[in-house]
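One chain comes next, on its own, written out as structure tokens in the form predicted on its own.
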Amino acid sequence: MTAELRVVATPIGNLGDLTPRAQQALATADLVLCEDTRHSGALLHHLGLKKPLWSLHAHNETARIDSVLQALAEGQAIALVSDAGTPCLSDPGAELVAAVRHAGYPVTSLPGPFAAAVALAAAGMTPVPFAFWGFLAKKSGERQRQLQARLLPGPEGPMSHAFYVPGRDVPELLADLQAVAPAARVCVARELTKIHEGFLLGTPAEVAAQLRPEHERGEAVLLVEIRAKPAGSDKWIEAELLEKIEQARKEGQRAKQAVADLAAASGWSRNDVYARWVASDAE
């Protein structure tokens, strides 16, 4: 058997997505690199099959690649898979594929599940151009500043753009949508592929409204359709000028010229940029 990397797409919810073709590169593999060894055996268990699991996560994917290319070495075939849906794609391997390839060796990517095409493909939104942006940032603020840096129109009309969320953080990334682009078109797609699958579409506001407990479970794909750059879409978010205000405290600036130069930079009245220095002082 000649040495060489699968790259396997798995199914993302429902077991009957599992391809012929990626049955058959997991059966007549070596070894299988996963996520999880537990989750990744249930599924080589289901099929009836059982290899040697080596994990390979975001926090030792650099330091598994020479072992991965030894065992190449050795004339091994190798499938790399994830937890669910396609590798590399907001889940790891990326790096590994990319040392395997300059070490020489050949790389077989198996098409299957990807959730953000997935949901895209059922929301009725626009399919091209869309761009896919994996998980967002934690806190809010630095969440509110990748949505306006990112959710943009394409050159030529409407764009939809894909994120992935965990169901918990849905309500406080919708309230950061409201914040950022209040008018923008919106999906939230959960259990995708499986009994409980659901769509909720509409402004940021109205998918808020629309959510009850059961929606927070799991994860989801976020889609925003954006049809044209938000009205104040280059003005700072509140945390920014925040932010901002405290460092010029820290320079020592003063009041009058901090708050003059900061509006000039926001896109904020002076007003309203003064209120927040005051307000900053208070506390």
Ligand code: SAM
Contents of the next structure:
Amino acid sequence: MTAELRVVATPIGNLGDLTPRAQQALATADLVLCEDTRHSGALLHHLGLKKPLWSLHAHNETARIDSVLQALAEGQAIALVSDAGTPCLSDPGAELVAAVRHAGYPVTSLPGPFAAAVALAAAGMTPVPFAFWGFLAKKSGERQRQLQARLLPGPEGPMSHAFYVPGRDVPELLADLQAVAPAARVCVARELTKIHEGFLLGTPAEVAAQLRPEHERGEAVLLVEIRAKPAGSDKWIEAELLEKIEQARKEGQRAKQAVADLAAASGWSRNDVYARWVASDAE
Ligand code: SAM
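Output the form predicted in complex with ligand SAM next; the form predicted on its own has already been displayed.
Once more the chain from above appears, this time first in line as the rest of the complex follows.
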């Protein structure tokens, strides 16, 4: 018996992408940890395998650690999979891996699909350096703030940024990109490795114009290539300005001083700040 944790990448849509090593790692595991026991049960069934399955997802990962360490102490070989792709990358598992390493057990990684890398390899954009950011915030204001803070060129030139996005949210994300980095090159890589795989390329506005209702189904990776710091990228987004106006009002600041301070800090003109100050009083 060999106590070890095997982090096993699984397909992101095409079963042909399950490597022979991944199959072997699953076939010889004593126990499989997975996000959804029904989903991974079907994968094991497809491989003709029957294994004890323990759920490990965002809401129980911390609580699972002790029982996993106990199973390792008993000498079990444990495989960790997620619903799709590489565990730990925008998926559960990183906390467990750290705990298993801390406890001194071996951890091995069985490579396979990682949607961001699959997209980047075929997009024709700067592949190195690239930054992987996973999912963005759900609210548009917060999302634009995140984009503004993250979408930078590399230290020596162009750099690509990869985001995960459910297909239905692609239009909203493109609108945010239009506001934050209108000149960027964008690639929406959809349904990778599946029958309806597709790539939409262009500026945020050009890609938005290519979108069709069917593009909102399924899953997508959104790549953004930044060549230079977008002009005006130090300017606050409107949501941030409105938030600060509300805060200044709550603090009882006087209009003239607050407008002058906010204009200086935000990159917005005094007239624009003043117009929003007045409008915020009417709400
Ligand atoms: N750990 C996975 C990986 O290695 O890529 C990612 C899991 S994350 C919960 C799911 C997100 O990955 C989706 O919302 C989508 O953004 C992206 N994704 C997964 N499969 C995809 C596919 N076949 N085509 C495009 N994007 C995909």
